[in-house]
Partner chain sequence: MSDAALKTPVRKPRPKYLNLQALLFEIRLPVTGWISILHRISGALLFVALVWLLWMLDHSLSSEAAFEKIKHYAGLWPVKLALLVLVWAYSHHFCAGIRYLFLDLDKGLEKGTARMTSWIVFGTSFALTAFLGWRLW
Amino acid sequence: MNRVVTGAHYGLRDWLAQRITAVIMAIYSVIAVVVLISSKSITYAVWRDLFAQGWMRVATLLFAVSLAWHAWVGVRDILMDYIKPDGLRLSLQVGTLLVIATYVGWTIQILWR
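That sequence in the form predicted on its own, only its own chain, can you share it?
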């Protein structure tokens, strides 16, 4: 019996990850819009005071990690589906992970600088 493996099939775990991260990002977006609309004008001082609060920094980090995970699952699946040469696919996946990790690290640096 010859089995042909065409890619990883993560199934329910990735489906749930996409939905959960999307919900987290949607909730954060609604909260951010409400907070920003409730202030009369968006100045540097308003922005600084908002991010001086610990809950907003933690919520923003949770958003960034959710966005990173969401992006990784989506890009990884696209690469597995459309890039057939293994070496090229692996290189693109490693590159994608490095870019995503850089963005999350940069977010942490900005939030807790």
Contents of the next structure:
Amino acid sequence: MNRVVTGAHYGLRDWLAQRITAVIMAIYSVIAVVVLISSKSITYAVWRDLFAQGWMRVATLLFAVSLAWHAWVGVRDILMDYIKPDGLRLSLQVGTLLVIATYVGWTIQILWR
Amino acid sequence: MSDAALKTPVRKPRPKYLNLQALLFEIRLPVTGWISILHRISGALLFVALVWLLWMLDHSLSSEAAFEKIKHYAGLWPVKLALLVLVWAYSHHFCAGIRYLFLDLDKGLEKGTARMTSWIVFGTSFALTAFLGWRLW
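Taking the form predicted on its own as the starting point, write out the structure of the form predicted together with its partner chain.
Zooming out: every chain and molecule, the one shown earlier first.
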């Protein structure tokens, strides 16, 4: 099979993923803001009970995974635009992936402690 | 034909090289360009701030004492200011992002519409920042 490593359609999946994750995060954000401003005062009990609910944990995890994927595409685009030396760019991209994976792990730890 | 039209037009010096002076004083971005670069800057800023936000979320959910500490910490004015900048970054990224989703669907591509929606993005994101800043403190 003759495959070209550059050219049309190779970036389509990332492009689409960035948009789908954006929509997921936008919906979560609107719900979160409505929940936060509709409660009179946010005490520890209110805050803890909110994150104790199963749907909130799953929704927040969905948000975190969307954010991870979305941010990966965005940061990768920035690195591709401004960092020209290949070795440095690759190192920064690998570093970014590691940081993002760590954040997702940390988020799971926070949500299911 | 008038004489003026026959005269050769004033030639701008070309090629034009990018340098700091050109970037700061000579090249002026249209409002759509500002939306674009601020979308990138706000995204990068939010990514960099993520570790701090996660740290605060972690503490706020760990115990009542830690929650009260974070609440007090978030009330200090430099922290409040930094958080407000992040609220603006999120609002801008959110509004400009919705605009881009419409552009992807070939909606609002005409110059006039594109400029108008850019101003709407600026206005809405500042209004959202003000509203959220007022409601959350």
